[in-house]
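Only one chain is included here, represented as structure tokens and corresponding to the form predicted alone.
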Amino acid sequence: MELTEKPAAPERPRTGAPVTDGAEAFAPPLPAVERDWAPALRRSPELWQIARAVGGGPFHVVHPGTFAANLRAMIDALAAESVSGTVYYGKKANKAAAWLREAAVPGAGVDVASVPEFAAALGNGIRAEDIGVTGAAKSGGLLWLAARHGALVAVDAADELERVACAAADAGRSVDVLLRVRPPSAPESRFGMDTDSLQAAVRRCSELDGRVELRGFSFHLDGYAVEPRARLADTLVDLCIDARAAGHRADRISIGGGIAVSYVTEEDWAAYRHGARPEWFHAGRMPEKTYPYHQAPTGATMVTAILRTESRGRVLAERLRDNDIEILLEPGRALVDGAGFSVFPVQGFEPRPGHGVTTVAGLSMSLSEQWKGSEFLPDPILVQRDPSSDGPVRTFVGGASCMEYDVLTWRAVRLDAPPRAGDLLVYPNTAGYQMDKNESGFHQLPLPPKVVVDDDHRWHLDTEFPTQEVR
């Protein structure tokens, strides 16, 4: 059924700052999807003293346990189809420790693409057989610590397989690898390898002396669609069938990642697509391409849903199980949904005719979307330090460097107050990805400080190791 845009309704302008009635003149509101915890501990006064304890800069906030809980719902998912497998964090989606401690559990790992994230992964309790080792044209270095430790190596290109091969024979022990596919679908890719490279990857595992064990194949998709996930899984169940005849273990497929996220409702999202135009947006910066911020089915259902898609006429879940493959995934967004929100404090207020002008401490890196030629568009909240009766104003949202473009929200949003210095403004669910993709020491401001908080509103700072009792 098709969704059309709701009429606002009507609010009363501000002077310099007037709110002009009718949906065409500004976007509807585009509220986050949340959990609870966070709105909880933005009504209490916890959020109040860590901003003090902060020293009045911006800072995000982390939530383990809904981590641990989507976790535990897509390891829940593989288990109820009876298909083996594990969940692999991709740690490049946000950078805090504390989700690696979550991840130490079994059914699950990390998935690394650096040293220093395969130093923490070894830091934070995560055994080295269950840290998958993946990214194009690996360092020497990462080599060598996978295969020291004995972590999953995904290999990109054949060149790489002689490099593995090498630092097999260095670490005196052999390397698990899995070979990545090119997906048809993205041929001009830089990533994987065509047919006719893998096929002789193949053959060249076999002459490598024992130095690297083929424990299958993996691809990468772009989008957030079950079925091309399902179709090309099913084609790689064929590859390790050709591969154990040709005398490999082959009992392993990864799907990588791109498992979908909603921040907003769909309706919400309907409404806001079916009216975008420019002239919502501060000097008409709209972007050309944002993030699906609905889909459907996302995390755990969306598992599901790829296992139980049928290709030549048998789902995906029934020739992993009868083939006795296991199935790897590498979300990275999907573990961190509703696992975080950042906070920016308000440095000024600029009344304008039509939406005014919200400058807040820190800068808009530390919300990368926009750094991206995009935007995050779910809507940010005022949480104000003396609640005002002052009715409602749209703004857009700066940041506080000399740069034009160091904006964090380029749409005229609706705030229920004027914001003042002091007050906080809120960015919800931004752990995807948000959070410190992007961060800079420009201006040789320090990086906002993450802070690990539970459902009693207990809080420390994230550390890079553990320095207390984890569990």
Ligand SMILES: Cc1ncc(COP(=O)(O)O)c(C=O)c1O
Second form
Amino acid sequence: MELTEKPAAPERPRTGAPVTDGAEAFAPPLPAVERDWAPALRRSPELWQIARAVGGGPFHVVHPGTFAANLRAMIDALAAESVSGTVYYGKKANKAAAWLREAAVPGAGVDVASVPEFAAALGNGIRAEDIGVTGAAKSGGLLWLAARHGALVAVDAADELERVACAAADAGRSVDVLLRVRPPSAPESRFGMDTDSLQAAVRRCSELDGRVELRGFSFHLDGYAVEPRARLADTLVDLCIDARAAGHRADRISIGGGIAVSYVTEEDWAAYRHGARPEWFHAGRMPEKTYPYHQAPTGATMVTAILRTESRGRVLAERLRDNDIEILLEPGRALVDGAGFSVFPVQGFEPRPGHGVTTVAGLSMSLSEQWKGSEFLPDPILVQRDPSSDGPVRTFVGGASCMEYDVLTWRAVRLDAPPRAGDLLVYPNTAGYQMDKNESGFHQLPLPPKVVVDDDHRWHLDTEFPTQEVR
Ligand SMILES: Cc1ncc(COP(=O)(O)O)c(C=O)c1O
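The structure above corresponds to the form predicted alone; please provide the structure of the form predicted in complex with the ligand.
In what comes next, the whole complex appears, and the chain from above leads the way.
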């Protein structure tokens, strides 16, 4: 086959590949850093049993054990600094219900932004007092439900505060609220209140006494940096102190999500970033911006770093402790880090000069990064049905639709062998926002099912609500 290369051969195209200025014509590898369960399942016969059982189409695999470990590490990070708080899973990151059952533990909760998300949390054992409601100008139904059940509501604007008060009156009980701050670093954000609106809202909470209880303040920042989060959290502590002086309870701050994740090693990421060029991508389609696929600190280590960051001579943890303030986190992506992968059966491979075209069952909507004009960069992995001795190939990867732009990977990635119909192409670590944020039933194709696995490769389909076997 023209495009195959002997495994030991240097990674140079045989024919027609772009000539570059002495730099690498092909992208360096970006292998995903994975948890042990993922490669183990990939190499096991159970993967093929699952593929057959779900009918030969694409599917997602989720591993709640990894979610539980990520969550436990964050709860422990708070405890290690002697700080009280709650880690709310940002449910938007992935719709599987299996995560919710893992979040039904002390120190955890769920962050929801819609009635279906609220109902899913309740139905999977999350108590209403452990549900945080965020999201822009929430629907009347969501506010009413939050009021009825006693969930914590983050309020974005003055008119929303009035609607919360109405919902409280309807529901016959007072609602706990956080007032969301518009970060000074993002003055044009459509979320949160500026300083004047915030002060007015604090005063209004006094007038609404009995319908609204001001429990504190919140923010959500873009990016993944420690320092701005710690600094703004420190300001929120001040806001709590001032609000208490005005008679409010104000004993909580929420620092939102944005806890960082690394998908690849520092070395591999540096090699990609320093060399990235359009020639590495089919049709030159290099994304202008991507997620930072390697960063530090990440996960629970980042939580610790935030708590240990000093502002005005004192670390955040100390300020929280001294003022009896709880810290709330809303991580989405970081809790599902390493906890899932997506499987697309190969439908075809066409060798072409330079790099070939692989077409998989499934759509690029199951890999959301493509829908932001970006690319999910960790390398896909070929799992062959029958081993072949043909050498590696370069290929980009398209979905099974009629759209030219339905592409899962524009980068000409290296696969160990030419993919053949019936092989599986696995995209690693896709649970955070990739799997199901943008999925649609285009071409009347069914949405890929989610399969829940454990370390012993026992598996079942994700169920909307608990069945006999809860975990
Ligand atoms: C208010 C709020 N909280 C939490 C999150 C979750 O963010 P991440 O998945 O980056 O942790 C988001 C994401 O947009 C958000 O808007």
